[in-house]
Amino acid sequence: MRNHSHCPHAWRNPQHRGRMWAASPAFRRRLFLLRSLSPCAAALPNNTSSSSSSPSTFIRLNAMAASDPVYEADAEAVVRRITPPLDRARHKGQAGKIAVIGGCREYTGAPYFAAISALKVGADLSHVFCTRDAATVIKSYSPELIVHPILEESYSVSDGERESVSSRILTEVAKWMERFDCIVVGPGLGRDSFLLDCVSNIMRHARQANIPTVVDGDGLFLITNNLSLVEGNSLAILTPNVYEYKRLVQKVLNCEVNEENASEQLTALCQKIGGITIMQKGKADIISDGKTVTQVSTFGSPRRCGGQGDILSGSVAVFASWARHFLLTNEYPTDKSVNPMMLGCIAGSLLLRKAASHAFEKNKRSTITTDIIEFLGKSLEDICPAGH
């Protein structure tokens, strides 16, 4: 990591550093993103210094700290641009098919929250692949979800059966995999060794099939101990909280979290793992893919009820699939700096924060996860009305 105390004076000075940043390749990549996706793209000037302060850009300078400026995403513009219009000519499934891999006998709420949030954001179909113990419980929460009771834990499988059961689980999931636009791995997964081994095989298969994968919760425990599952996968998104992020930094960078240079460390972490996208959740969600770094700092709610990370993972899965489809169908340039996984994170972060704000305004201290989920639709409608 760069030690700024040994850098030239111009780099330590925020104003000089800002001008140097505006001329950098990283900033030019970011400017390309603005011009590629902004509805006002034609009006954007070629001068990078004026573009960086334009209110019409997706990402603008917001100095979190003098030593570590982070560009704030114009997240509402991202949401408007990538959210598909409602069209009578569309058929079931074209607005997104999401799968959640998680849910065991101890944890049934998390996979439900992620899967139902995907539907509330606007996906057409949402599946849950869970253990048999969890399946009936999750089915009872909502008839909207398609629940597959196929995962197994160690207690239900003898040593002699492990290989055949693992193969059967992968075969069953593989029959469905090509139908999904994105999968979410981790909500309510637990840490059973056999179950984690089976999910590792599912992740490898999803990668071979080029299916975007959002990793959260116990999925982060899995990949922290087996980085090869996501290493070099540009379609992988990690959404760690403060504790999960700390473990990732210690494992990958062999150091402690550096809050003074948060964006620089996050970028280094993404690069070290190989170009994956990471959303470091916190007061502001900082997002990087190793090339671009931005943040969403819209205020959400002071109420920190459990389950908000599950809402986020389901929402990000939908928006990432929408962004990927948007870029493919609109034939955007082949410049890989337009990363749909980054756009999905930006949009998902904003939507959760707005929904949490609405829920807290209504329920105050009694706000719970299901209250926030109920405001996902209104929050998206406020940003991107269905009639437009």
Given for the second form:
There are 2 protein chains.
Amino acid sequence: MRNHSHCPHAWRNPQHRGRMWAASPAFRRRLFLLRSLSPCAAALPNNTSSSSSSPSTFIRLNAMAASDPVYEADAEAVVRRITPPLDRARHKGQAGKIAVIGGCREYTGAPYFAAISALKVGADLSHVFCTRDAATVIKSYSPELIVHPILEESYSVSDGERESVSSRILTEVAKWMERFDCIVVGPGLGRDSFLLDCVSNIMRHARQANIPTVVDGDGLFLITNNLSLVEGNSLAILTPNVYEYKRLVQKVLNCEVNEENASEQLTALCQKIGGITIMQKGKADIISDGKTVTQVSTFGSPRRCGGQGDILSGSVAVFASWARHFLLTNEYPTDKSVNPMMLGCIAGSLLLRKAASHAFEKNKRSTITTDIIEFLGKSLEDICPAGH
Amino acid sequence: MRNHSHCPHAWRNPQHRGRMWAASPAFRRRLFLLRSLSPCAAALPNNTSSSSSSPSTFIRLNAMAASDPVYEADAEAVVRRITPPLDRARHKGQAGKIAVIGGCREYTGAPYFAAISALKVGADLSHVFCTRDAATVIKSYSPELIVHPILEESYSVSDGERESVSSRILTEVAKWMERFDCIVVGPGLGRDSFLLDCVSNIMRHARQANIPTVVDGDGLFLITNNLSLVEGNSLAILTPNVYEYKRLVQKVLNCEVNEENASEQLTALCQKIGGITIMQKGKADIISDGKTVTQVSTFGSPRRCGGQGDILSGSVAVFASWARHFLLTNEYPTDKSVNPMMLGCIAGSLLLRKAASHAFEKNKRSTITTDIIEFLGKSLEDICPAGH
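Mind giving me the form predicted in complex with a further copy of the same chain, seeing as the form predicted on its own was just shown?
What follows is the entire complex, opening with the chain shown before.
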């Protein structure tokens, strides 16, 4: 066998990976999840019995990017695998407790969309930590959310109070943090410097507590200017759109976005930031953790109304926490090397696309974000029926 | 050929225009849009291949105003022509970013109706700039809108603060202005003198930035008392109702409204203010930019519930920005002489009428503005299917 150290992209060679794994006694089980993420499955000898699909349906080469092939994830299989069964013996909270850090004087829709989407995907509890101004409004959108009016913007804090207010905010959030299965940082966060400083503290605390963290919107503005907040955090997920991705590439790789070699650049970006997972949103969502790269390109909707990214971040938070729980508790230890953050991204991407497709089918050009959220439930049910 | 300089209304003579254009090598292409706006098409020899309608369906003489004939626009053709295709490769914002300047202590419904209508017609992002009091309420109507609580009324600003507050407000709006494809000034603006002074500054800034501006409601009160805000601005659209139009005519033409010669008076009004577009709302909406006059008289609904003008201003904003983009980017340079503001008015007028008709059919006397907004999507889909 060739020395892989001279071939950094050997993992993308199906035959290579196939041979490596075939030597492992536990490869068959591991295959189920990993073949959703990498080209390896194409060369693997047998299909597992846990799925009725043929290997060719798990790995599909994207013809649009043939110069830099990215393999399509079997996102439906991922959703089915990580979504927990609905067990009558379970208690409130066991299907997931999510928190969104966002919502300021200017923005209230984004954190609402993220938080309500988490519930609609199937989480049991969804919290929002936002400013006082935003809290009243977000509460009024829905009685389903638990909204904490604790963040402050510069205009409401005098210079002398900053330290004590910042400390109080962290204490308030910290006492909840251990309860959360995942937090989402960024939807409608705004760019106030004092508020972003406080949120940096919250992110550091979440990391210490090993809480998975999805970073989107203004959270990406924050971490692009302070990469240490996510560097080396394998539980961090970034979900940049085209503009946010461009800024991230410029800052981290010191170059422009290279569309010809999109997956290689994304992989390099993940590696440079160190072990985080990035979902580059676009016509196809390309997902990497620096080791593996895959994509979800199921067609959703041609509408690009603002707010869809918030649905995605809330959904990814739920799926990532489900995937993490699934991998931590399942009986096959080999599954533990699979990255649950990748699975969360794949599942969230597919679900948004399915829901957007249904919403567009019904509402056409007038489709707005609320319409898409209404279809999250049906979309998940179609893939993974809840049963009785 | 007669000397047109001696015949200011020669353009309204079908035979004249037909001969002039037939001499132009590019007339056929230009025809498609222009025949929607003027009587010329009646004399033109052929129909273009880009539409399946016969020439007679494009131009219909309004029998009700035979003493001062106004030609009916082929509004459906206009809607179909300017509405952008839904392209899967597009990103958020590319289908339009609209801002409504309005909303004060007294009024919150009007700016909401205008802003949500913009989204329902197909814009990607819709902002509202209003007072703090109004913002909380407008945000709570819908998480889809981005609401900026930055305007101030006299009661909340001391005399000494006025200059600095006014400057701060302009700075806040100015940092967003370049992103907008069109702004709507007036829905629910109120008549507070300090607030109107601030909005005057915003209008001047929008004009410098070449942002199309639809003026309705209290915005018309503002500009009627300060015509310089719109004089000579070819990107300005006024949408007065019968009372607002009466005040405008009195102020600008120093006479009363002349219903017998409605289109001539409207044309004169546009010319006097200098190149702006006016849509005189009524049983038929008569539209002119001082050069061309046309109307939309498709029957809508006999209900006259408040708020329909706000739907119209938000819809016109979207269509005007689409028309402008279409004309700026299309491959046929001759189309560039068509006034996109006229096209925006025609399309907005038709869509409101169609939606109002559907809503009335369903709700009869109890039809309210929200019911009409619900039918914007279906109405656009009927005219211009989004496809899959």
